[in-house]
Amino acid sequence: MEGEMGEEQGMKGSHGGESGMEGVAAMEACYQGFNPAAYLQYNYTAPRADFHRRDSIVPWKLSCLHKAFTEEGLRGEVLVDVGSGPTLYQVMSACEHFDRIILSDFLEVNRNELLKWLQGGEGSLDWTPYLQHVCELEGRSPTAWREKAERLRSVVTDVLPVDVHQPHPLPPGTLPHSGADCLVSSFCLESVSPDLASFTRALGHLSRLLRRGGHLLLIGALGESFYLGAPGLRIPVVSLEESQVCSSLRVCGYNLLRLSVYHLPPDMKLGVDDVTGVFFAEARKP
C-alpha cells in the first residue's frame, strides 16, 4: 500500500521456500479487513499533512518528490507508481514531467479509491490541498490547482494491480521492452513483507521493471513494526534502519544517489503506527 504505510500492494509469491511463502501469505490476510478512509485519515489530515508545518510529514515528502522532479530533473516517457495505496500525492510533481503514469496495487479497494477521483468523482480525501500545495512549490499560483489535477487524470492511463513479491510484479505488456523510465513506491515493500530478506527480494523484482539507466524513488518507514489499515487492525511492518535500506538497494544492483531521513516530532506520533522516521532515497538502475 502506500502505507504510509506500507501501502498494501503485493504479496503473494514465489520466494523462495515455504516458509517464506507462508510468510507472505499471512501478510495477504492482514490486507483483507484494510479501510482506505480509515488509512486516508489516520495519515494524510492534519497533525501529519500540515501545509503551515514546516516539520509536518506530509509537506515534507512532497517536497522531496518535488525537488527530485523539478529541481533534479527527471523526466521521461513512462512513470510506475508500484503499490499507490488510495493516495495520489506521490505523482502530483511527476505527473508534469511524464508522457505517461501508471498507477497499481494489490488490493481493489484502493484501486477503486484512486479510479473514483481519476473519473472525477470523489474520494475519501479531498486532495486539493494536496494540489495546491505542489503548485506553491512549483512556483505556480495555489488556484493552478485545477489544471494540475486535470494534467494529472490526463497522463494516468492505468490503475493495474501489482504483486511485488512475483518476479514479474505487473501484467504482461503493461510496460516498454526497455522499461520504466522511473519508478516511485512510497511505503509499499516493508508494509507488504514478512521480514527483511523478502522486503529485499521484492526491491529487485522492482528492478526488472525499470530500464537501465532509470530512477527509483523510494519512501518508507523507518523503526515501525505496525500500523492501523482499519480501526483495530495493525498490520505488521519490517522494522528497517537507515542502513539496511542502503543495503538492500545495493544488494539489488541500485546506485544510491542520496538518502534524506525525517524524524517525527512527538506530536506526529499519533497511535495508528509507531514509526519513528521517514526515509527517502533516491536510486539509479546502472
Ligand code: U87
Given for the second form:
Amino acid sequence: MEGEMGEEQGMKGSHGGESGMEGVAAMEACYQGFNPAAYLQYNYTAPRADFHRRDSIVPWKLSCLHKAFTEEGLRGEVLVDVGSGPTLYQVMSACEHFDRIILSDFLEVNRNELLKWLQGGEGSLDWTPYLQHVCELEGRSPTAWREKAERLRSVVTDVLPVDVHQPHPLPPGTLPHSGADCLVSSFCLESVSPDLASFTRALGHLSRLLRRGGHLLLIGALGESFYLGAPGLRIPVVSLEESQVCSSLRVCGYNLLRLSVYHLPPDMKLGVDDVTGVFFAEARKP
Ligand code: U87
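So that was the form predicted on its own. Now I'd like the form predicted together with this ligand, please.
The next block holds the full complex; its first chain is the one shown before.
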C-alpha cells in the first residue's frame, strides 16, 4: 500500500466531518483496486483508439493536443502532466516543444507502468501506433516513430507521485520556483473528485503549479457518473457539464482560450463508463 494512502486514511479519521473529505477518502480507497492493464484495454484499444476512424476518441484527443502545440505555438522549458495514469499519448505532441516533461500519478502501479516504457521495456500497451499517428499529424513519415520514442524518453525527466487533493500536489522542490510553463491533465480531476466542489478545489491546487502566463490543457469526461478501473471496480465520479467546466476554470482565475467538445458515437459506449462526451479546454493563467 502507498504512503499517500496511509496519510489519507488518517485524514478521514481526523477530518471526516469536513466538506468533501469523506468522499475524497472513499475515492482514494477505490483506486487501490485500479488495474492498469484492464484500464488500457478498455480505453486505449479499438474502438476508442481506432486510428482508421476520425470519430474515434483517441485520434480526436491527439488532434486537439497537436493543434494546441502547433497552432497556439505553446512551447517552453517545463511541462507537467498531472495524473498521467499508465498512459503516454497525452505528451507525444508536447515532447517536441518542451525541454523537460514531468509525468505524475497517485498510484505506484501506474508510475511503474510508465517507468517500464521509459526505460525501454515493452509495458502493457504498445504505444507504436500512437507514435506513428502523431508523426503523421506532424507531417512526418510514420516511420519516424522510433525517433519520436527516443525524443519522448529523453525529455521525460521524472515520474512523480501526485495528489490533486493536496494544496501542494507535487513533492516540494520538484518545479522551478515560478512554476511550470505548461500543465496537461487528461481525465484526471473529474475521475478523482466525488463532487463539483472538490473538482474545483483540485483545479485551484493545479494552478499553484503553473507560472503566471502559463497554459493549462485540460481534457475530461462529460456526463460521466462512474468508470471501471478494473473488472467489476466501479469508480464513482463527478458528472460534469460543459458550463460547469467553464465556471470552475473562471472561479480558479484562468482565462479560457478555447473549449472543444466531442460527443461519443453510440458504438464508443462500451459499458466501461457512462461518458457522453469529452471536453478539451485550453486556458491561461493571467
Ligand atoms: C489518461 N491521464 O488516461 N491525484 O488520460 C492525482 C489521481 C488521484 C489523486 C487517482 C483515469 C480516468 C480516465 C490518464 C489517466 C486518467 N485516469 C489518478 C477514464 C475515465 C472516461 C475515460 C477515461 C479514459 C489515477 C479514457 C477515455 C475516457 C489515474 C488517473 C485518472 N472515464 N491523480 N488524488 N487519485 N489518480 O491513478 O491514473 O488519476 Cl477515452 Cl472516455
